[in-house]
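Shown next as structure tokens: one chain only, the form predicted alone.
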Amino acid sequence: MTAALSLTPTIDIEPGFIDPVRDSQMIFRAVLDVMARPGQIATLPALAERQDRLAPASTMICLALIDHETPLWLDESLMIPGITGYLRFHTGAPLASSPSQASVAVLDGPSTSLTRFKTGSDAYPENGATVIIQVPGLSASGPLTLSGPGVDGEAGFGVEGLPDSFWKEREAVNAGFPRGVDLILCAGDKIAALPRTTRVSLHEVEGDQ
């Protein structure tokens, strides 16, 4: 008797890091470096291919930062089999059922309000979420002024694709410091970080009306 053929579709899982230990450490150090220097833009080495709508930087940061104990939230545009299968296979990370359950989140633009993510507590502020946001571009100048730990006085900064209201929302979410969320911004293979300790103010740039 001929066995019935399985009609369950399969997903081809592409390779992750070639050298998982070395490559993860390299990306992890790069993330720590931009966290320590808010607004500094770094280019990540090409250690893994981008996955569908995940930017190369987002892909590599996920491979380096998350594991089976890191609930992951993906916004709706990223919840596709090619991405979820890849990340779960290479990291073992469970998918969070809601933003409030996530330790790490990946957003394609400002698609999910920061108010939906956990901010930790006064006793355990480290339990606040790390939110990775994919944006069209990053620059060392623009309508944002950064200050706080890791910034030499004040520094200009620009992020494409995030409206003014986003920065007001971020300020409100982090108002209960040490509670808050930490941001990692990804544009292609470039990254910058805005930890909750960084103050962000908006100003008009030349040419604004």
Given for the second form:
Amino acid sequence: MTAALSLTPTIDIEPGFIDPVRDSQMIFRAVLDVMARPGQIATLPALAERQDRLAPASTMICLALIDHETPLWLDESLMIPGITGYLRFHTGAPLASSPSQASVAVLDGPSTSLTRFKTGSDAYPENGATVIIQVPGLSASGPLTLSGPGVDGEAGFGVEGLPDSFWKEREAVNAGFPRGVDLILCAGDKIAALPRTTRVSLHEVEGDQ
Amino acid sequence: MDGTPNAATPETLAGYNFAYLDEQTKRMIRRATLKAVAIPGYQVPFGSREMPLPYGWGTGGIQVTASIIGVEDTLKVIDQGADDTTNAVNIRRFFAKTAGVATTEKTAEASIIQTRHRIPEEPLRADQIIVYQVPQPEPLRFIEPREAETRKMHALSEYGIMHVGLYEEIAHFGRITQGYNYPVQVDDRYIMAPSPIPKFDNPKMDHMPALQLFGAGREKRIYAVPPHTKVKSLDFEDHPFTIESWEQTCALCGSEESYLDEVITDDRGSRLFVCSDSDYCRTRRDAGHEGSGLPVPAEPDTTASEPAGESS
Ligand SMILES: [Zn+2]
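Let me have the form predicted together with its partner chain next, following on from the form predicted alone.
Okay, now the whole complex, with that chain kicking things off.
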């Protein structure tokens, strides 16, 4: 990496995208693709580096998609100067004072209940939050079965690090469609999305959805 | 990270913002597009920007295309099925100039297809995105002029009035007369305007493998249908949805399956029926298919409705 920009005497800011116009477009298209195809896993190109506990994928999605119009919530483990300084410098996104104020959130694991985020209203459901969750791993086969718009019939899916209770909570949060919360899961440089429309069922609790 | 700057971006070469729009506007449209995909058929409001083309030229579709397109894309633009109309040529040139992208007239070669009034005959694939230019995104507008009311109807799925409106047409005319922009319901939830495509194209939207995006510039709305999503044309048990059909086949390629345009060939009203999708027709002819080449004599047209003159 080249010399970091110095914002204050104590915080060095790492570079963001080298070619912001092109790199933002590439990351956005990857996110669009997985949002349109729930459970499909994409590997993002290495266009920016991990920032401390902020995974490469979460870092790049933030660089590509947030700005001063998108209040950002970071969970406690991500609220460290190396991350907040970096995102503020490169995106200008204001930090939300609570999850309910955020339009975009990044969580390192299931740290914050999904019930605390905005789901939008029936008239303006697009105000539901986009929640990025960092997880240890994603797989195209696993204990979860996905269905709904964007899924051709049914698709297998596996996420490490999210307990069964997480899926129950997600289902409850999205029960009032069109209100809901849209998830982007990040594992290192890999991403997958679960928009509010995706029905997730656990094999273990078959018949108990 | 290997930091090789891409010095060849069209921005630096030609003095344009890549794909014309500034980055702040693109981010805003991109976020709206992601929410549109997450809520299939729902019209997401967005802050439409002034474009260097009047509204009638498809500014909504252009803004969506400008926000998704990248240097590796290949763009096809069609207008009423044809690649060579002024509208299609201008939009293609616009992106070739401002984004430096490759363009094509071949449906199979395109990664993004921007369209006004048609869906290509050739089935679209999962690695393609179709962007529709939309003049009027609100399917309930003809029944209810007030935005606050239609928003409430969508919010609460109060679509009874829509069915009443359609049924009144059946009572008056014996059928639903709308041949274009025929309303659909997406994933059993939102009623959506498919843009002024002929209802012939409606079944192609159902469970299409490609992502479908819709942009309305004047009304400032973006909406979407994800791949493999149910899209049902509204109908009634005693009046099921039907599409246009023709007694004629394409005079050039002989196709019995495509949407046909009628071309008047002489002052006695003789008509030639040819594929509306010019790439489809050309591809078939290149493969050796032939039509009769003959016009048919004038007679009252009872087979298909005239193309709507509405523009986006
Ligand atoms: Zn033909």
